[in-house]
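Only one chain is given next, in structure tokens, and it is the form predicted on its own.
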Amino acid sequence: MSLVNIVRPELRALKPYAAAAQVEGMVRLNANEMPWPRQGDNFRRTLNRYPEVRPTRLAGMLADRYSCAADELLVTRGTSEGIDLLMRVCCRAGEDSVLVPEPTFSMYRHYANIQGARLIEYTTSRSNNFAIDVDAMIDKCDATTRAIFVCSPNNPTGNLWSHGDLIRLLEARANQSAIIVDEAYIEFANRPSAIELLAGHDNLVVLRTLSKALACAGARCGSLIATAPFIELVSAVQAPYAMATPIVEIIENTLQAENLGETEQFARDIIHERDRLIAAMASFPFVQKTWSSAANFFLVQVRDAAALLAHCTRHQLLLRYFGGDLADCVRITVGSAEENRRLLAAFTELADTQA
């Protein structure tokens, strides 16, 4: 049984918006644009042209990045685009459930209450650096579990999930879950892409961002990596037209060869960085426990998380808080060797004024 199985039933045969036909050299009377593009419109695809209904050139490009097939990948705008698709296209409204580990990317929580699916939570523990029992989460499964999210390095976490664990989870869910490993933050990780396990495996998705290694947050341009079958139907459900022609011909800029070399450089000098705090944390009274990470952020445990964030916020430096039973923890992203320095002053300041 193929991932396809998975998706439900009423979509299994939903075909994709017909749109007006694009075909280079002919005149486009069939698509109600604007014949003539406006002045400052310098785009290689003039602007008063609809764009790709899906951008090929930029997806055989990303698939080439993976090492994976062109219809193997779908484009998306972040990842966000790409988790609730998979909300959607995996579960019914008030009838499926969708299983995520804890604490994770809240977005995962968010799409499933939009979408109507039934949370099940697996919850890690701190004591134990929030490992993950396999056996244990697989159990938390039940006959209406659709979707399984790992996200690897983990957010807030900064914790990965084994190969070998990813697999025990593939095979005890075949034919049952879609298992989604949303790697946002692995080009910060010394580990290979989990879509190399995509061959053997019919029911894993993966995906992927430009936001985080290739600096292109404001961008919005993700992947959506499975097999050819089910993106193929994701790609039915997904709106025509979802990347603007701007951000299309950005991305392919970005990707040349001769423009890769300045953002590998980022992700070697962030490493540097993460490594070089975290390292520094052991030195400041009022961090309790730092735990390591294979991202572009840390988790930090700390006396009095109020008081830290408002001293940073008072020296220009937004931290992240999530509550909950993260109450006495913060993330920290690692920034510029500059930014860093800024926040170890604030650390020895706090500390100093503490002592």
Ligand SMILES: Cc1ncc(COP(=O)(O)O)c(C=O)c1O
Given for the second form:
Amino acid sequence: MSLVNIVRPELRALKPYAAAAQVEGMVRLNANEMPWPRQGDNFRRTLNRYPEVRPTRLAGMLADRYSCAADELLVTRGTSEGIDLLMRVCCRAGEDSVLVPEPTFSMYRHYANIQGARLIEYTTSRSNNFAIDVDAMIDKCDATTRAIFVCSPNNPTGNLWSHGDLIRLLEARANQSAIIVDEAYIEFANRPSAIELLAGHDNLVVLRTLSKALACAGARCGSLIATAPFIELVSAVQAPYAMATPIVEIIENTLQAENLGETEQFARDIIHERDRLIAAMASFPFVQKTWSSAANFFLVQVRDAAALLAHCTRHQLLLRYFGGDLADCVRITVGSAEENRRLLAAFTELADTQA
Ligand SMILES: Cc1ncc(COP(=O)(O)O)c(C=O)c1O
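Could the form predicted together with the named molecule be given as well, to go with the form predicted on its own?
Whole complex next, starting from this chain.
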């Protein structure tokens, strides 16, 4: 990657924090730690010791999962931390800009605002099923555009980017913008990851998470995948010891091949339930449109969103409302078969009262 053009100039020569050395078998009198673990501290690496500055074994396991090299991956506290790090690494406050399609995941806007990066929006149209016109999007960029967010499948619309469009964007913005592909929901889509494009496109950054299909949202673990020199730079910005020992050990365990079958089944069940729920929406007169989705949620346009939300709240069901351009839409997360049964029962009751 031509870091010269993409990374903030003042960070290009940043050296990683110089942490106390951690050498297996040596007595550690260099880190002001307590020499004894507390009773009941059964972690493989007890908690009186700092974790590794970067969790090397976990990074290797995640790299295997995502088919990239270990030095092309940074373990982060969820994708959220990855988004924050990328804003800070790429954008100078008050000078640089970030391009985001609309509607999309609101956290890009949030961290751009915190960093003081200017937001350029490319608005997709619902009448065109939120499809991206990649050339129109490229036209929105200017000389200050350092980062472009691509959420695929997109939250909240559920649609996917084609690799053809992605390659077009990567090539049009080579040496100018980091193209950040957020694949938080890719396990629910029948589509290969953009990671396979990394070899030929050094301005590509892919974000993955264990919060969705791997059922580990509470553990806060994500991956930022890019070329090794870019990862080295982002790593220098991330807090030392970012990943806490209990989380590292829990995630290492989750990623053992023999433990993955359970979550693979969860994902298959969610895909099945998603397709069943989307089909069922057609039977409710107050649902005016249902968009197809490659994620574990889908978006519906409804006659009266406020009435639907109030009705669902009375049935102890929480749906997601965004307002603004989506004021007549609601995003529904696919739940368990029992949760979905309750959703459909509440929808049926509402339809009956309106009949
Ligand atoms: C598109 C997208 N990216 C990232 C995240 C955040 O994921 P994480 O839990 O890994 O921070 C979400 C959460 O809803 C999301 O919708």
